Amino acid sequence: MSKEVKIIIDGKEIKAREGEKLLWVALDNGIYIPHLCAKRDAEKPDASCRLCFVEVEGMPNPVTSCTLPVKDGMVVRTRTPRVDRLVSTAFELLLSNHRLGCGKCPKNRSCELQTIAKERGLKLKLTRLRPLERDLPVDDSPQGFIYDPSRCVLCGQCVWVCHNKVGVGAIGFVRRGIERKMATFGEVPLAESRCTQCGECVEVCPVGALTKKEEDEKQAESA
């Protein structure tokens, strides 16, 4: 069993287990720091979104709390000059992916992007890059649910659920650089997948890119 340590971040005295991810231990003591694509159950944190750095006393470098273990007598700032300069730029990337417009999305006021905005006095638009512009078709195939691609942020959330919750393994990663994209094997559509419709994807992705086709109806009828 792991024993008890204590750490301060941003000036708050806080108990934990040693070896558990400063991510989660700063979230579950009600302190913020910005994530997409950390998962609490993966063993091994990817860290691709890069929103999560924080500072630690004693390391030259920020560094990304997903990936770093607790320790005792451990002193981290969430907000510095520098992990603000890190944390707009990644969030800026991820914008030049992603197809703005959050008036006409599913996930309108429920987005994690609109979130990590408002808890880092971010903008929700574009100031030094260019987005991708890609024709990404919507796929509508599923009886319950749509994936539009050109939302996604590439988080993987939907990627490992599906494979280390579900056990199907229906979609992944594909292609390489500004390419890279969510899909199935071979790029089907999802219902002529392996994929079972079970909406768990649907359930973790933080965006607006998989979206039940109710929400997607409502929006509609709204706009």
Given for the second form:
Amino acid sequence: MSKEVKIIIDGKEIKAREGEKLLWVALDNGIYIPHLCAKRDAEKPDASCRLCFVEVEGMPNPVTSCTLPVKDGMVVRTRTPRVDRLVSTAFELLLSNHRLGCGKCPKNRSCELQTIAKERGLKLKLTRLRPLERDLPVDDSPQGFIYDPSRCVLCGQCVWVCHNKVGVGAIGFVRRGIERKMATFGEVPLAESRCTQCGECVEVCPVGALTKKEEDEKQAESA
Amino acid sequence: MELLEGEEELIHSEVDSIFQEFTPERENLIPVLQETQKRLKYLPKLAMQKIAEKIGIPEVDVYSVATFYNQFRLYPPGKNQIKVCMGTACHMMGGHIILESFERRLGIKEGETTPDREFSLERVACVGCCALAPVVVVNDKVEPKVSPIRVDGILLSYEIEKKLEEKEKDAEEEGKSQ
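Given the form predicted alone, state the structure of the form predicted together with the partner chain.
Starting with the chain above, the whole complex follows.
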């Protein structure tokens, strides 16, 4: 066992194990830090969502808390003007590539984007950026779930689960830049790929990109 | 893209021989893909599946790398390679309209090849003759000041060429059989 260390997050003294990533220490102690791409069991964090910034005393710039191992005596602040600015920009960038319309989304009220917006007082609409309209086809080929790429925020949770938890490796990221999306080999529908339709990816999707068919129908009825 | 006759065997033998040079490890993925493309001129799906199997990684991981880098092509080069310039000058002069015209006319997207492998369509950065914008390069021939109407003309000339070749071939064969 690694030794226990004491750190201070937002003035609160917290005990943690040395080397643990700051993001998880904070979350376990009831301090919210926005995050999308972080996986607790992943060996190496992606640090790609750029939402989990914090400021640490003694470090010149804000750092991503998912990559930062805790050290004894660390003094962390989760809300500073610099952090808020970085997070609000990263959040708006994500939104610009995410089809909005929460009312029609089966993930309404359980969406991670809504949680982040609520926690940080951010708006769920674009103010500075134009929406990136991609018009991607919805894949409803699997039995129990639907994949809507235009709601995907490229967090990589589904890809990670498919590779590391289920061990199937049916889905991955393809292409680059604004063309990037989660897809199967050859970009065929999920049902035609080696996907076993276990539904683990649906469980971890933080937004409404992968949703259960039944929830989708419920949403359609109520709307 | 459908494979040609004998292409499947070629893919198998080439990929097998490539893995005699490289150990099947994940860090060799890019060199292996580069060598595969060098030999086959593109990365067929079958080759990617075979490489994934050899290295022991999911095939989507190979596809992910192949679609990430611009140097990899997933479609074979056509007999006539059309390159539409998207440099600054050509862009300003409507290069994207020209590209769209080609896409519509050939029924393929940028980066793809027609099913008969006659034409492949690519976008390139500056070809170095901005005064002639918008420029299209077919094989090595520069087509200056292209307009959507000229797109039809350019393609027509290659189609006529192909028809003439076929006629000659037919005539030759007829001559042989007689």
